[in-house]
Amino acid sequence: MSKKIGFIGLGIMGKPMARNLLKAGYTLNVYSRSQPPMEELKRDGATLGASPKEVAAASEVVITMLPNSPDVEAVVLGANGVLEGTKSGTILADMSTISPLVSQKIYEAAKKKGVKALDAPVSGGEKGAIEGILSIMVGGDSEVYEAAVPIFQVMGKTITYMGPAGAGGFTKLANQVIVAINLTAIGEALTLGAKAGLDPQRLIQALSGGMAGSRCLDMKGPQITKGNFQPGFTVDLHYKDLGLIMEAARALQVPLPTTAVVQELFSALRVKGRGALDHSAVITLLEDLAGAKARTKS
């Protein structure tokens, strides 16, 4: 592969997406926070970067994959932030959730230096992280787009072209709003089934098979069941998530209403300190509140 490739952010899907680049030949210089991953990826041919800056600096594509809008402006606009390595012509693909005004905010001083800035957040999880089938929701100049796919190939199965700078942001608030409400639907729906003493996986079966059936049902229905909330995307994050969301929504004047309950349980989730379990995990506090747990039977 042609292209040297800087990949800043290797936490639950930073690490798997720079791993599969790696595998897929790209030379890839890796810059975080922990030193930990960074170890890991210098064992499967990463070299390590000493800052962000350092990591630009080296890099034709910059990738950033990090918590939410604070840590992105900090790495990308800051004191040997990205910006400060970059020369012109770098193609910088934010790969977090953030702020579409962020995004936007980025977009414009990437520009004034020459750099083609993307906002390409993405959905799938850890697992589709690892396996390389994420889906990717792109903002930015088309031609930008164009020459990234390439690369976002590597870590994804379903890349969209969504418009301009902010574009792929907006798109990922949609889909949480989708996915938060989806799983807090599925936890309603298996408390009930449990306190009228269903089987659990007989109800994910059954539900499955019709207009209840969903991505979200076929990939976090076992898990629930099986009592595992090994955090594959965390309620933490998903609530950041519905922060965002809602932010963007009063911006847009969009009413939310199923949204805001939603972001109301999930922050309850963190007060009862859940808020490093899998987001699937809004399912323990229905069953809190009915006195029932939807459990496969031992």
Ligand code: NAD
Given for the second form:
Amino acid sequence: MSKKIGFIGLGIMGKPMARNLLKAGYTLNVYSRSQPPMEELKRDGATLGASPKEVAAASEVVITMLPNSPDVEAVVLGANGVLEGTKSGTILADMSTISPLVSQKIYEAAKKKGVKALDAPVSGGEKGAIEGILSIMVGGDSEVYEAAVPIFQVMGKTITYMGPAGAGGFTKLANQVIVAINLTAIGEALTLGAKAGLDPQRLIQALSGGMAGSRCLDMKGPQITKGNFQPGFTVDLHYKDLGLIMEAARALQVPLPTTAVVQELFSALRVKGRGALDHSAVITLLEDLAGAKARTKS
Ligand code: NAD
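Could you drop in the structure for the form predicted together with the ligand? We only have the form predicted alone so far.
Then the entire complex follows, led off by the chain already shown.
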């Protein structure tokens, strides 16, 4: 597999993912909108590109890790974008969470230039990115997926081929339905416990050993009881995903009534000025309603 990788988008997720590729011995050309993470990656051994086009021209595989669909469209299809710089045969793996319909559009545009596009969104959060243990769900042509697996294995532990272009994105949206509803359920349960006078830490301990246990409860429960809502994954980004989910659900004629309610709760969090908090902060709205807080007394 090729050694020259271009990495575009060095945020909470992209920076540690790029670092892991450097550590694994790949040659990295990077570009991001803000300068500080570029400088950090330069110190780690990456070469800085002046534009997505320049990064793409120097790479055999290009990875994008950007906030949303318009960002990926601009970086890949726009002026000075990836497709202006790529050679035929380049693999383009977009690992952002975006609309699967946009992923399909990018796949078609790339194909016209002989570029092989994969949609490969991830789950596992910042911790999973740092430790290289993300779950990566991939859509696109199966032989392209096979060629990219060694690179995905540097960043993730569970790598799953889901089907044609867009299939990775639909899988990620299904993932985000479960996470958003689960965090809201945890918020309701812990708030109920708080009002009943239960110790939140013991409540989490009791719940996590039974049917109510989940990765969300294990990862977020202890943070919630400390009142630590530093992201992680922001309310704003999960609200973006809830919009993508409802858009896809309407296109496919799938009613998602519970997700729709949770989307409104996330909207309310943003109205309250809590969009930059971790998505587990959905509990704060429920606590406001109940007049009780699920915090461990220190
Ligand atoms: P982030 O906002 O921290 O990082 C995005 C990066 O992209 C920033 O460095 C920004 O400067 C850069 N960027 C934005 N527009 C750009 C442009 N036009 N050109 C170049 N760079 C540009 O976001 P993140 O948390 O790293 O998330 C990235 C993607 O991964 C999102 O789609 C998100 O939904 C998804 N995701 C995030 C997490 C998480 O826990 N944070 C987990 C799974 C998936």
